[in-house]
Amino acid sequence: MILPAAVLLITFLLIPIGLTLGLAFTDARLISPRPAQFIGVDNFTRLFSDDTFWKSLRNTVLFAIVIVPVQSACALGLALLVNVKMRGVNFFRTIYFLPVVTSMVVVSMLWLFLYQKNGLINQVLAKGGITGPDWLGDPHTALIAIILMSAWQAMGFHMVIWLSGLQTISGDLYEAASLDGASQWQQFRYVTWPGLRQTRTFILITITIAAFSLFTQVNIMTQGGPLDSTSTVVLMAVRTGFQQQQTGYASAISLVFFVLVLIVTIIQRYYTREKA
């Protein structure tokens, strides 16, 4: 019974990890008549002295720091709004979830037009007397623009997860709290929030991992520019491996990225663990 799962696990997880670990210490190129040579830690020495890597790491961490609380909080707000029994609530749930089922490529192309200097967003701002910036062409606003778009696109997915968590909380608890005179805020603080412990741990980890793997929208909307202001670690690894064909160096980037995500996940698990 476990053989198919074991084959898939070995083929698509263990072998790629093993190859990455091995290639990271070589000068392998994607297409080269010369066989790969072992070069020790040269790739890592080069990586840690590469300004583009540190910019990419800073952008990735900044994106994660902003997107995790913003996206989870907005998704929880939507879940609370649609967690009611009233006519038409399924319509709003569908509308909020709609961006999730739309391809990130399509969403990125759509927002690419919205963010143009003469796009819809700047035209709306102009109605209020505000001159909108060149969202994706300005290093100061490009990453912010991608954060806003990313938060909007994935919000519906996490709304559904929050909603499933809300519906596991017994209505008797709310009824008892109401009889005790608890306000809406007190019910949320002492009934809803503790009841969402497992849900918020899951959401925290999934959003963090997704944030660190930021790639598609950046690749389509800015290609890491302007001036590397939106470059990410994953984008740098892909660009190095496939465009520049430096497979060994790209493997070193991927290995460092893997270690970073592993450390963050372990820290998150430590602080969100069940305490005796």
Contents of the next structure:
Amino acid sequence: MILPAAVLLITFLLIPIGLTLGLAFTDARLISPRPAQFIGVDNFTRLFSDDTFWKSLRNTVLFAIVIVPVQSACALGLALLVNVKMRGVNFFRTIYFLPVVTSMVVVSMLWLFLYQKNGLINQVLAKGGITGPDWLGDPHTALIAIILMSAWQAMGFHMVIWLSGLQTISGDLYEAASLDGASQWQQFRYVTWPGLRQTRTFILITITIAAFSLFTQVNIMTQGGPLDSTSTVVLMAVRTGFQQQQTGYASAISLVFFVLVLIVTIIQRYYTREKA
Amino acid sequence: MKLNPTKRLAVGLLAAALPLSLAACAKGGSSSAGGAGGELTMWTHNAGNKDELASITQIVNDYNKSQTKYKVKIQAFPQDSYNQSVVAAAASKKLPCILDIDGPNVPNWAWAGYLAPLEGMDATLSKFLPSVIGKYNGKTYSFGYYDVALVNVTRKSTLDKYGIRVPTIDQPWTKDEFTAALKKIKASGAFQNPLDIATSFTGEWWPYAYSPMLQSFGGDLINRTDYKSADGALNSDKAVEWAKWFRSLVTDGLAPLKSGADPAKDFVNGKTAILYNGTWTATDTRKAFGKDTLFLPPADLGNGPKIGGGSWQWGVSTNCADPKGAMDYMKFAAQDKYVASVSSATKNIPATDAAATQVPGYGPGGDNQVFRDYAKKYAVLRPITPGYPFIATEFTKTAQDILNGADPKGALDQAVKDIDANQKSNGYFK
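Having displayed the form predicted alone, please output the structure of the form predicted in complex with the partner chain.
Full complex below, order starting with the chain above.
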């Protein structure tokens, strides 16, 4: 029973992790007739003195900090909206879910046009008398532009999760609450919110992890520019490992990233644990 | 909804292991490499380029018909992912027999032992333009059908209107003349962009198009005496001067920070006065403006005009099970008529004199002869060192940062530091 899963886990999880761990301390290269050599913590000293790394880390953390509350709150709002018994509600559920089933590459290409200096967004802003910035070309707006677009794309998925959570809450509870004279807000605060406990934990952790591995949008829309304002840790790892062929150094970046995600997950796990 | 902690971690771990898992995917993806049973696999970057792919397919079909021993099979890739596919295939020893390579990458792949030297072709290849031959350590590894020249495309009527001198190959614009011309055009307000240097192109375009400007100022990507360090070349005073000038194109409103998706179209539509681009735009711009179109040499920014030399080239991999067959094909494919057909399909400069007479415009006195003259007179090869792919990505990032307003000296110093560290960690590619 456990064999297929174990084989897959070992091949695609444990071996790569082991390799990353080992390669991070060598100067291995993607293309080279020279054998890899053990160089101790050189990769890490180099990494920690690299401005681009700190900027990438800052962007990654900033992205996560903004997108976790924004995306989960918007998704919850949508879920509450579509959690009503009304004709045509499935239509809206489908509409909100559409961006999720569209490939991120396609979505990014699309938003690339929307965000252009004379693109749709700025045209709409111009109608209201506002001169829009060059969204992706300006270091001040590039990251926020990517955050908004990412939140929009992934929102539908978490809406469905929230929705499933909402539907596990028994209708009796709401009935009892309204008999006690609880207002809409009180019902949400004291019935809905506690009832979503498990769902909340799941959503928090999945959004955080997805946020940390931000790559596709950035790779297509800005390649980390302008002035590293959208560079992320994963983008840096891929760029270093493939384009610059420094397998060892890229492994070191991946390892740091791994530890980062591990720490964040442990912290979240601790705070959302079931108190016995 | 309960997930155990290991599964939650799995997502993060997978992301962390991305580089490795990607390599593993590429490994599984190419099953038909090598060259067993008389079948020679060929890879090309031309999937998105209909005309060039058609001309290569024609050569392969001719070759397959000309003999019965070998059969060449083409696999075309989109250009954007081509280099990565090859590198991944190389890392897992799944390279095809015959492949095309962007010229400046040849030393890297030759040094890594992925390319086999071309043997017995010296006589044939001596007739090719030197800039289309890929050499490393005295051996020839590749040849190309064409080279490209970088030109400033504009209209004679535009220059006449603003009283700007038409530069020639012997008397190109000086830096001051060039800047003055752009400012004059800008002052008229008739064009959205006085100059468009096609910053919307990605990848190898950046070092290909903008490092010649750096060299024209007197800087370079690396010291070419021993190819050990970039210190004093990429961060010299001349290089800083280049960076300031490069940035000033944007801050003075002479060139857009980011060009449109198709800069040639913007030129044809009258948005742009002067377009900096490769010879491949000649056909379309001429179609639009006829005899009014001018293809000017790049400006002399202090150290003479420079243009990048070397384009896509063909080579044979060491992974080939039947090197004799691959070499046989290479000899067949190096005929003048194929040089002519591929270069006319790509609208570029044919690599041999004999082919030039067969390509429209490249015969004696032809309209395109000027491109060959530019290529012969101004071409600078990108540094011939296995460290080039690294230098290229570093330069691209630095140039982008500079254009976006990074401190010129600081950005260039950082690039030098990174390049030197890479050269050193590779034992200077000895």
